[in-house]
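Starting off, we have a lone chain in the form predicted alone, written out as structure tokens.
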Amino acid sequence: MPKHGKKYLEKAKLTDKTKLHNVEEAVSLLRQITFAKFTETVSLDVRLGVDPRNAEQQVRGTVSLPHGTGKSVRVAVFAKGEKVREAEEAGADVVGGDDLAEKIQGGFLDFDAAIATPDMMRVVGKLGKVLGPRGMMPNPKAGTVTMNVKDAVGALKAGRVEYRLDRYGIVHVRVGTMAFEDGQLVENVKALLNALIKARPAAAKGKYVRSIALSSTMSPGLRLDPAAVGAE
């Protein structure tokens, strides 16, 4: 069992583990129960009840957070000729093809999310043992293959995440951090819910969301109600 320093078991009085909140209590309470010097991040963890091992059964896509997520996203682009110029233009902090490549293979990874236009993903597949366990391999249901670098670009500057599941069927996703309005995490935490409920296989069978739990980087976790947020 983790060990727990007595600022974290304070605030943790402060939690019942057997309630289930719904967002704007959730993100309520969350802030009485902060204790960081630093701006913590605030993260949604969601437990589906769908077999991560099954095909038909996954959930995976993005979705646009009404507020961002409070992090600036340095954007990586894999593409050549007039699409370079539209990455550049568009705000990408890193742009090139092979050169990018082999740079990347070479250790550079300094950069939060990865773009890449179709006929590049010859170059990009070469990478998938470096990017993929970064959860950073660019990727046609996730949007990050495409040749409208542009909006794409700006999708992800502008805060649209990817969610997916682990192996344990959970989803984690960045929210915002504690700098935010309460209001503007209760829009952001609504917003993942509605885009992975909507997100819901046909092959899932029974409660399909089985656990919400809600914290920021030092906090206790706590309970969200999928009843009330429409998730069952």
Contents of the next structure:
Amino acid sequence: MPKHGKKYLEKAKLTDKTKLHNVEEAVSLLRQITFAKFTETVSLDVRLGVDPRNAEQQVRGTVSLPHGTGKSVRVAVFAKGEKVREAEEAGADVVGGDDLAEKIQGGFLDFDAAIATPDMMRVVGKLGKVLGPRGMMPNPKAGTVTMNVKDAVGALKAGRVEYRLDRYGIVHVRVGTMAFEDGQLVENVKALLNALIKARPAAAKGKYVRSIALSSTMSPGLRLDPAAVGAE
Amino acid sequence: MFDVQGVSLAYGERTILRNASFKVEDGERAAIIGPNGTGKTTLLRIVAGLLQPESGRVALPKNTEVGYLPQDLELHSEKTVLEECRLVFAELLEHEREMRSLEEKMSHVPHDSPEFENIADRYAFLLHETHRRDMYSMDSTIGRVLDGLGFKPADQDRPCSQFSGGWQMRILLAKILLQNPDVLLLDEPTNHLDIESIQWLGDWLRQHEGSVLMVSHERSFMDALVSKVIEVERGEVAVYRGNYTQSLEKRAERREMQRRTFENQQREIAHKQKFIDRFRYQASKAALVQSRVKQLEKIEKVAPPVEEQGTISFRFPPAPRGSREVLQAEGITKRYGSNTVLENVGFELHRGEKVALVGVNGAGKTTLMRILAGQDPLHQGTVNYGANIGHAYFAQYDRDDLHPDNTVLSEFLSAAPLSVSDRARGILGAFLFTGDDVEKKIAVLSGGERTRLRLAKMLCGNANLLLLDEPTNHLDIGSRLTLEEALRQYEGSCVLVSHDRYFLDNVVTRVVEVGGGRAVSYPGNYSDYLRLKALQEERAAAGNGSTAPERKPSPAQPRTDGPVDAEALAAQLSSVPKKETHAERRARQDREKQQRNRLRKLEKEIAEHEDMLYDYEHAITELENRMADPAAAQDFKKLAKLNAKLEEVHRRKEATETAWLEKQEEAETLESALS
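The block above covers the form predicted alone; next, return the form predicted together with its partner chain.
To see the whole picture, the full complex is given below, headed by that same chain.
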């Protein structure tokens, strides 16, 4: 068993591990049990009733959180010609073509997401070993391989997040920070849950949403009731 | 997980498995145990789907991936080790190639066309698959597994065909582990591994999320790893919860309970039968008798407990007494290409010593063993056997020594001297080749049976020095225990390599650590060696500060076998002797001086006697040759003369031998008193 600190244990007394909350209740309780001296991140973890080893039961996609994630995202764009200017105007932090690829090969990684125009994919493909393990490889299905660079950069900046299953069948997504209003957090959580429910694979059998937990960086977790959030 | 349901199999009249049922859950590790040749491998092959049972089935969930490591298999591949291991990820590598081609296509297909949509779908799928199956850490995982199994970084680029049988098995094991299947079936996976690799394999298997089913005779390995034991004996399968040791206790309890139930039932049957016999013809008791008869018919009979199957019951023949110095090797240097395996190594062995060679993979244990056995040429150095020393070598890989077309009996007879040929069946019987087993072809023998046959062949020799390279491989646990006992009682000398810690602890009197081109000797058994090593490391750690620097052997030193540090440490472990008085010391010194003088004289005489023995042997050979000459055979007078001479030489030789033995014994006593 992990050893917890005094503050954690004190706050944990305010929670009931067996109780299933609705989203509003959980967000308001979360505020009471958060104790760190910095702005904590809020994340939602959802265990899904799918087999993560089965290719037909994968859950992956993107969702635009109405209030963003509270984190400024640095975006790199692979483009050439007039798309370079379009990306820069849209607010991309790094823009380039072969030169950017070389820079990344050399160890440059000061960005959180990457977008590429389709004609640049032959260049980006060579960076698979660098971007792949970090989950930053542009993906047409996640909207990061597109000619519409402007919208893609805007969406990422505005808080579009990607979700996917880990090896245990759990999805972990950042839904905001403790600096958000309660209402903002509630809306972000609901948006994510709706997206997950819509992404239910046809091959999934039995109960789809097994359990949901909401927590901040240092706080104890709070269980959400799948039925109350319309996940059952 | 998988579920074995009522599996039965027979070869002709011989039942291998009868209604075997058990289940292994996800994350569960189970071991199959049982004597050699009872069908452990057969059961494993049935689970692997390589063999069809006559009845019953193995239920596996859909899409379950099964990985099977056979006991012995040659890898016919010209690929390098790394390339061979990468084959496991062939599908992922194919995915990667396809992704590169799709990226090319994306560059020139109109991005609003349906074709682009298809490409995007496929690309997203492949991207997800490579991520899910962790393709990016493929090379580091391969490196980790190969390192754990004892491959050096340089080995990874060597072709598989350059490796010996045991190392090829390691490559196969590495591939199976990398495949990370849902069900892992391993047939004696530890046979070709050293102690460090066995430890590593245990750790790896502990983290495996799927089910593991293995056949093993490695007691400590099973104890540390399994939570279920499946025992196969005479076709019956029994399942015990717990590790190996716990399973033995449960097995004993179960047998005891079965025995009692059987005995109680037999008593009850006898009682009823007695009643029936007694009152069968009395009309007044007819109804009661009929009732008892019916009761007897209805009784569901309990089977008698299975008798414990015998294990190897043999003793090595009394070893002919040889010289006190059994073996002396000096300055051994051996290279394979640019790789120096042994450099300037010394090794000596005294009569009755049992020495274990230990060291990591590739340290040169087998090389040193082969050199001592005269199987491998040397680049430098000498290996000298003492007088009257005959050695027998048990090689780790047996492919060459047994002819697959021979039967057990003919193979045995091909090596046995005439004096034991009439006892051949008896000897083979002691090695559990009973009845028709002796007519089995070598090709159909199980790994354990082959080892038993090779041990039987060795038994017949007249060796007083045994060089055993992994004799415990393939032997079941009972046979290992008997071999332990036999080696403990063996009067000759023995050098052995084994990865069974229990076995080494119970047999050896000295441990020689081979590694880094050197051989360092440690007194005591394997546990003592580990303790000394730990103490040495502690001292080294403590001495890193201000104390004396670590002692390093000088390269010019002829023998690194000298137990310099190790013996000093051993002395530390023993109690400190009492202080002696001045007079006592004088008396002791005088006594020792006399003893040393006598010893020097004896050594000189022993050497002279050995020379004489050599001369006599030479003379005997010459006389025998002369007598065998057809010309001499015609001349009876000459023949009689030669015969008389031969007898005389034999008589003298015997007298010299007796004197030589007496002097040897005296020298030995003096030497032990002096030490």
